[in-house]
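The chain below stands alone and is given as structure tokens, in the form predicted on its own.
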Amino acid sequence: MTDLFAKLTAYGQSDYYPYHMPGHKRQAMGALVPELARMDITEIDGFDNLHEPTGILLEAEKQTARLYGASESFWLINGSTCGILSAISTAVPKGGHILMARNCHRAAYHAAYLRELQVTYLYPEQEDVFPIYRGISAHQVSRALAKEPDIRAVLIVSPTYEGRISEVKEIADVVHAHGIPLIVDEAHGAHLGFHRACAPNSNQCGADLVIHSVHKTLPAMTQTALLHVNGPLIDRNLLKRFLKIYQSSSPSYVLMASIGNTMQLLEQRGAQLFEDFIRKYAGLVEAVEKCRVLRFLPMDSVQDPGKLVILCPDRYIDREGDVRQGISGQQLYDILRDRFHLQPEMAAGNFCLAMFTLADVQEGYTRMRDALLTMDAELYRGVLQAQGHTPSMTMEQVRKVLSIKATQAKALKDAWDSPTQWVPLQEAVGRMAGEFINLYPPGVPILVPGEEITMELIEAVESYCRMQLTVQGIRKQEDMTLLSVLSE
């Protein structure tokens, strides 16, 4: 694997004097870390150009494609966001029609807005025990394409934020039978396909465009990502045009070196690293399955290893046989962080999520195991209780929110450019949303501009606010919560 990191390090230690950008001139001024300053260069001789690669970066991208089983791969330094924007813009003509999963990242919605697309949503089904979405099935896609034959591309998310994997190979077969491309937002699956315990990646399953966030589940720096392309349905030149539009014209060599370092690790030590990771994670799952109150998603064939989803039931039976109220996802999150100094990835209404990767040391597994077993024992004994904590939505209420299918009263491309006003939540019922309302993370919209606001949706927003979850797209004004609506 081409070692960009080593080349940058050697150059930083050389006697070449920089009469070029960046302005720090490879000097550690202020609090800037010297090692980073020496590596942070611009497109000078010998270091290629990410937007028109012909040398070291071109070779690195070719090696990345071979590693992932893709026809062609592109390094991204504007995150998976620019990969999603570029993929959709390339696959669907302006004003065209896209079929996409409702649980897509907000970047997909931004692409639909910028390209003035008509959007039809695929609503994933819910899991039986956990209040989360399953992956998308091939049957759902087939049914939707039969109903709307003018769809020009399909976009799904796999794995989901919680680690659920879709029927990618079967979906690819269905989509290709209609002569259109499949885009897979596999941002959370850059590690897939490298171990028998992990699902194959979507390149291996036949997808046309696949987006990976290298930084999410692999040892790379934040903002690093990959975009892979396969098959004859994607115009490569058009894709490169959009990558130039959505990526910085001054790509960071520090970030690119981070991608290269990760690819080198996968190629040289991937088998050993993944074997160690799966062994430690499986040990953690086996240990916490002894819990009598807390629940965890099993390591089945459609679950991505490393995504530990921790749930406490609404009601449970304690040691004395009494019925007790469970604690919320936010409370689980807060206890892990404040008491045990373990920082989870996110909290939702009824569960919290902890992520494990190749970089986790044994201490990370041991401390999480001990904390969860301690919390479970205290819940079972009635020592740890929900009283005095922020109220939670019941499982039934969360399922009801997840099942809501908003009505698009006005197209996104028109609604987001329309005049808006801010009104109290209760006054928004019956109006059209003027802004995206997201529960963050993961950034999946509760409401999209132009969608009709119902009382069910208002109650969902109110519940999330009471649980102190991060709801984006609302405003707080004294004791009121305001929502953006289209002006009447």
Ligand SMILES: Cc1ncc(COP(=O)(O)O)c(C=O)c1O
Contents of the next structure:
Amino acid sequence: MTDLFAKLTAYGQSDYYPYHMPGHKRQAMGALVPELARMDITEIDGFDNLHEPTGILLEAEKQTARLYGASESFWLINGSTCGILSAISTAVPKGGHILMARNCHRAAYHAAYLRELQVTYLYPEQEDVFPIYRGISAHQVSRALAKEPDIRAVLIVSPTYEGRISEVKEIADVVHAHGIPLIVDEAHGAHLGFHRACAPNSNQCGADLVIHSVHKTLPAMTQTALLHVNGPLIDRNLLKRFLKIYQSSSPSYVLMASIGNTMQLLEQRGAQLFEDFIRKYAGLVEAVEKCRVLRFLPMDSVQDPGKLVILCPDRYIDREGDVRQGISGQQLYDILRDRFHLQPEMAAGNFCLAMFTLADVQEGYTRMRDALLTMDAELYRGVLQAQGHTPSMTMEQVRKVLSIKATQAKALKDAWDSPTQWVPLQEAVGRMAGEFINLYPPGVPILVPGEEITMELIEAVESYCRMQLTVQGIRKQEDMTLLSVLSE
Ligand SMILES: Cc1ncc(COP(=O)(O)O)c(C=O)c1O
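Cool, the form predicted on its own is there; where's the form predicted in complex with the ligand?
All chains and molecules follow, beginning with the one already shown.
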């Protein structure tokens, strides 16, 4: 693998004086970290140009493509966000029709808005025990495409934030039978395909465009990502045009060096690092599966190793045989953070999520295992001290919210540009949403601009707020919660 990192390090130690940007001139002024400042250059001789690569960056991108089994790969320094924007803008003509999973990241909705797309949603089904979305099935895609013959591309998220993996290969076959491309937002799966315990990556499954956040599940710096392209359905020149539009014209060499460093690690030590990671993670899952109250998603073929989903049921039987009320996802999260000093990734209504990658040290596994076994034993004995709000929604109620299919009264492209006003929650019933309402993280929309606001959606927003989860797109005014609606 081309070693951009080493080349930048050597350059930083050389006697070339910089009469160019960035303005720090490779000096660690103020609190700037010297190693980073020395490495942070612009497109000077010998360092290529990410937007028109012909040298070291082109070679590195080619090596990335080989590593991931893609026909072409692009390094991204504006996260998967710019990869999703570029992929959708390329795959669907302006004003065209896209079929996309409802649990897509907001970047997908932003692309639909910018490119004035018509959107049809695929609502994932739900898991049996856990109130979370499953992956998308090929059958669902096939049914949706049969109903809407003018769809120009399909977009799914796999793995999901919680680690659920879709039938990508089967979906690719269905989508290709319609002569259109499949885009997979695999932001959470840059590590896929490197070990037999992980699913193959979506390039290996036949997807046309695949987006990876290197920074999410591999040892790389925030904002680093990849976009891969395969097959004959994608116009490469158009893709490059959109990458120029959505990426900075001053790509950070620090971030690019970080991508290069990760690619090199995967190439040179990937097999051993993944073997070690999977062994430690499987050991953790095996240990915590002995819990009597807490529940974990099993490490099966549709669950991405590394995403530990920790759930406390609404009700459970304690040691005395009495029925007790469980604790909420936020309470699980707070106990792990405040008492055990373990910072989880996120809390949802009934579960919390802890992420593991190949960078975790043994201490990370041991401390999580011990904390979960301790909490479980205390729950079982009925002595766990939990602060804050108990669940105000049962798992059944969360399921009901996840199953709501909003009605699009006005297209996103028109609605988001329309005049809006803020009204109290209860007065919003029957109106059209003026803003996205998202539960964060990961930011899956409860409501999209232009969708009809129903009583059950308002009740869902109220419940999420009561559980102290972060609902984006609302406003608090004194004791009131306000929603943005389209003006009448
Ligand atoms: C499913 C999914 N896709 C895309 C993104 C955006 O990724 P990035 O932060 O690399 O821009 C996220 C971020 O959380 C995500 O969860």
